[in-house]
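Presented as structure tokens, the chain that follows is alone, the form predicted on its own.
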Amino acid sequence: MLQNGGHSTGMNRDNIYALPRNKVGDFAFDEEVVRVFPDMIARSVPGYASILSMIEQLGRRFIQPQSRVYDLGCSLGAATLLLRGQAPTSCELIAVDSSPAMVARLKETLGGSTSEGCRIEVHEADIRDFPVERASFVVLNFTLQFVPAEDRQVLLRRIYDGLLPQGGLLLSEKICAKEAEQQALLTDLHHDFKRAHGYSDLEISQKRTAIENRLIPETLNSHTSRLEEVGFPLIVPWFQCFNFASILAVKTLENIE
């Protein structure tokens, strides 16, 4: 559930956890987070800009005329806005998020946009209950990690069933390693990345406390195995930077070059 990367002029700086807190509550995608979200992601997720650029490229490849394209867990619509440029006007682009603050801000963004393209629908809903039908391309960009573990396979099977032949799923996730030593190194590298982008040790610690009960990572193998179980015949882990990875899953093998 992420937005475009890169801190720049005009982007509100994330200082949510800069001051000590007596109690750090669970992380929430609320108004406070929405205000600083682009900066938060730019300084927290290594490789995020690369993943966004590939979502745009993959949209160009997989989106079919008269189909639906889904951005599930759309947040501020980084992927939605990129995919609009790749979708024929005969398509429907459907963005879904459960955060009222995220949905409201995305609707404001789209309301002020004059770009031509396919029709975009923005829905405030739980993606576990949202229908996926006639889809040629589905994006779950750092979204599944916030879905309870017991609900992930059912959601992915519903996405698989709703995909058209040759349809694609882009799944990006924060992952964990199999071995404790590997995980410790990946965590240290990620924290070094955050420090290099201006976060203090206090901010890193408090953010980790806030999000550890909300974001439940799994191994890369767990993700690929689950995709196999729901029916995807072609699964390609194509990107990893430290403990962040992205996978492309295709429904059928025909016409894959």
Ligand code: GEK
Contents of the next structure:
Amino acid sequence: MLQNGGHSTGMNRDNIYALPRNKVGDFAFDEEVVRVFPDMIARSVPGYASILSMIEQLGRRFIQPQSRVYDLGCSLGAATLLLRGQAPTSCELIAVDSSPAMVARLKETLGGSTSEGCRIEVHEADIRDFPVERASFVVLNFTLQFVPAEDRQVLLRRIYDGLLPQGGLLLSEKICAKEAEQQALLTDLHHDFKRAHGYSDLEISQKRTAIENRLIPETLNSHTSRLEEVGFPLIVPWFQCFNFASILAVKTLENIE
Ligand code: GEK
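Switching forms now, from the form predicted on its own to the form predicted in complex with this ligand, please provide the structure.
Let's see the whole complex now, leading with the same chain.
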């Protein structure tokens, strides 16, 4: 189910914000969200399924034998489960999320799975404190946006330092535009996407209120500049659908002192 990128058939439907609320609290990755998460992300993030399938392809390219592969902010492990198929048994696949509910569900999924492959470790931890070492491929698929803006640079520098030569970082984010008019159009297009996938105007508006203090988007340019500042010599924005984008950053050999 997760391996097809969270296609919305046959999974619990997200109707968390379907009824009017007197007060909409801050969004949390709790049990209620875990129950509907694959449906929620598939119907909320344009391009999510395409990005996941490219993560699998990129894993094939970047994962090196005897290295570590990290899925930071793994949620229910959609990327982890795909990358497992790409990693030789000499690798360690490390999935990290700060939400106890997400981690518990991923452990359950992995416990019930029979598929063989490399060792997978699942950690309930804040990625801001989690060590990254000997990494050939690091995935931050829509996670950095939830990390306080002032902590993003330090985190990315630690990831850069923990990557092996020729290692890759995949960074997907909700982004914003510099110009107000562009931003308004992107927001409209995103809301059209959500409507087309069955969300009502009430659901869209209540979810927006819930998430606006938790998810802080930046421009594509801010992301690429920061990646450059932390040391990545090769940065390629490779995907954008409305206000959702994905960037590949590579630590090439030339950059190693
Ligand atoms: C996917 N990557 O399906 N430390 C650890 N985890 C965190 C932190 C943090 N500081 N902040 C947020 N999270 C997944 C989707 S969802 C994206 C990622 C979304 C976790 C949070 O608990 C949640 O599980 C995840 O990051 C973000 O490919 O819901 O839009």
